[in-house]
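Presented below, as C-alpha cells, is a lone chain in the form predicted on its own.
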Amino acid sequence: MKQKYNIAVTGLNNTDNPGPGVPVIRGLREAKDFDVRIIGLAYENLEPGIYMDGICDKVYQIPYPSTGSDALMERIEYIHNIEKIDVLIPNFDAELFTFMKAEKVLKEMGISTFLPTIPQFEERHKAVLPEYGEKYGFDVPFSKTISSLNEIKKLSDKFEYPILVKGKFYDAYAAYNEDQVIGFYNKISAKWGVPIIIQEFIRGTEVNVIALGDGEGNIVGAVPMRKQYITDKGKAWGGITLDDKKLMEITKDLIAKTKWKGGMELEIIKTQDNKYYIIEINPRIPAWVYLAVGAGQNLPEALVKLALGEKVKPFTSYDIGKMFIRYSMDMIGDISQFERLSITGEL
C-alpha cells in the first residue's frame, strides 16, 4: 500500500494570472510513488482552486504575509495541529521569506520544506539581476531601480525606449516613453511599493525553463517551452515544450553555480543572432508546471521526495512538442461554501 501524505499548498487562484498552486495539487494527485491528501492554504476566499471538484481535499484561509510572519506562523501551527501536514509547498515570491526565514521552525513542528536559501533568494532579485549575471557569466540585460518619479526624467540618459517597467514581486509592462513609465511606476508601486525596476528592453523570442535543483548544484528536472499565446499581463495562455540545448546548457550551469535548491522558472530572451538573456528568475515553481508533468517530468512529486529527505533520479529526457492551451470554465457553488470560508476560515 502506498505511503499517504498530507501537503499543504498555497496558490490557489487560478485566473488570468494564475498561481502554481492547482496545477501543483494536479502533479501531486498524479504521483505514482505516494498518495496524498491536499490541504489548501488561500489568502483570499475567491480563489478558484478553492473550490474546483478534485483539487483540495480541505482549505483553510491564512493572512497575508504582509500582516507578520508571526500571525502566519500562528495559523500555519494551527492548522498543523489538525491536520499532521508533511509537506509544505509555498508558491509566490511574497511568501516565500517567511517560510524560508521559518524553515528550522516548521522542521520542528513536523513540516518538511524544499525552499532556496535566503541568500539563494536575495541574489537573484530583479533588482541585483546585473550584479547576479556578472557574478555567474550570464548574459542579462542592463538595468536600474529607482524609487522616485523624479529619477524618472534621468532615464534617457541610459535606455532607449521601449523600456520595461518592473515590480519587485510582481508585473511588467513595456513603457514607450516618459509619460507610460510614470503610470505604470504609479500602478506597480501602489501596488507592491518600491523600488521599481526599469530594464533593457530586448528584442527576441521569450523562453522559458522550469527546473528543480537538489541544493547541492545538481538537476533533478528541467523542461524548457515557449509561449504561443500570451495574456495582457502576460501569462503564458498556452505553450510547447522546446528541443534547445543551449537552453538546458545555461539552466545546468546556472544550477550547478549556485547549488539551487527548490524550483525555479528561468525566464529568457533568445535574440536573432542566438544570444540568450536571462529577464528573471522566478524562485519557485512556475503556473505552467502541469506541463512539465504532461512531458514526463513529475517535478512537483519530485519536490516532495526531496522535502522528505528521499534519494531522487535526475529525470533525463522529457516529450519534445507537448502543448499545453489554459481554457477558463464556470464552475457553480453554493453561497454557504462561500459564507462557511468567510465566517470560520475553513472549507
The other form holds:
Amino acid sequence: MKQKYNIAVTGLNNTDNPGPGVPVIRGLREAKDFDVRIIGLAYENLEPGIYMDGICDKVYQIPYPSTGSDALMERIEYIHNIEKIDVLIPNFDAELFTFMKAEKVLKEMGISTFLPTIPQFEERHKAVLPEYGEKYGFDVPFSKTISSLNEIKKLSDKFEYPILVKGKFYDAYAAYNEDQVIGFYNKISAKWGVPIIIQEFIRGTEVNVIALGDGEGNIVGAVPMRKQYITDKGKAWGGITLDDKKLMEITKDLIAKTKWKGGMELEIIKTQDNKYYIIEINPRIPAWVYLAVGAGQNLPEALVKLALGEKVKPFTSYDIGKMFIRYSMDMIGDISQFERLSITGEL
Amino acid sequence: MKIKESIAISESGFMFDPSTGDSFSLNQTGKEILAFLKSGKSEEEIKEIMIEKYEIDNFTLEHNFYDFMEMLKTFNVLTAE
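Return one more block: the form predicted in complex with its partner chain, after the form predicted on its own shown previously.
In what comes next, the whole complex appears, and the chain from above leads the way.
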C-alpha cells in the first residue's frame, strides 16, 4: 500500500490566465510512489479548481497575503489542525515571499515546503535582471525600473522603440512610442503598483523551460517548451516540447550556479543568430507543468519528495514533440456550493 | 546546403523540427526534394532527377526549385554544409 500525503495547493484559478494549482494537482494524482489527499487553498470563491471534479478533496478559502501574513498564517494553522498538511505548494508569485518567510514556522507546525531561499527569490526579480545576468554570466536584455511618469520622457536616451513595459509580478506589453508607455504604465501600476520595468525588446522566438532544482546545485528535472498558441494575455494555450540542447545547458548552468531550490520557469528569447536571452525567471512551477508530466517528468511528484526530505533520482530524459492544448468548458455548479464556501470558507 | 539532422519527415509529408517546434506540410514534390536532400544528393543532382521525371523545362524548374530552397532557408530547415 502506498503512503498517503495531505498536500495543500494554491493557484486553483484555472482561467484564461491560469494558476498552476490544477495542473500541479493532476500531476500529484498521477504520482507513482504515493497517494494524495488534496486540500485546495483558494483566494477567490470562483476559482474553477474549487468546483472541478477529481481535483480537490477539500477546499478552504484563505486571505490574501496583502491583508497581512499573520492572518494568512493563522488560517493555515487552523486548516492544518483539521487536515494535518504534510506539504504545502504555493503557486502564486505574489504569495511566495510570505510562505518563504514562514518556512520555519510552517516546518515547526509539521508542514513541509520546497521553496527558493529569499536571496534566490530576490536576486532574480525582473527589476534586477541585468545585475543577475552579470553576476552569473547569462545574456539578459537591458532594462531599467521607473517609478514615476516623469521618467518616461528620458527613456529614449537609453532605449530604442519598441520596448517592453512590465509589471513587477505580472503583465507585459510592447510599446512603440512614449504615449503607449504612459498608457501601459498607468494600466500596470494601477494593478500591481510600482516599480514598472522597462526592458529592451529582443526579437526572436520565445522558448520556456520548466525546471526543478534540489537546492544543492543539481537539476532534478527540466523540460523545454515553445508556445504554439498564445492568448491575448500572452499565456500559452498550446505548446510543444523541444529538443534544444543549448537551452538545457543554460538551465543546468543556472541551477548549478545559483543552487536553485524548488520549481522554476525560465522565459528565454532565442534570436535568429542563436543567442539566448533570459527575459524572466519565475520562482515557481508554471501553469503548463502538466506538459512535463505528459512528457515523462512528474515534477510535482518529485517536488513533494524533496519537500519531505526523500532522495530523488534526477530525470534524464523526456519525450520530444509532446503537445498540450488547453480548452475551456462550462461546468455546472449549484448555488449551495457557492453559498457554503462564501459563508463558511470551506467546501 | 544540407537539411538539418534533427528534421523528421513522415510518410504523409509532415515535417517537424524538434529544436524549434516548427512543423510544416509538404506537397508531393516538396517531400521528394526533402527526401533527396536528406539522402545527401546535391542541388544539381536533384535538379537533373526532377527534369527527367517531370519533363519540365530548365527555366521553370530552376525558378520553382530555388524559390523552394529559399523558403527552406528562411524556415531554418537547411544548414550550410
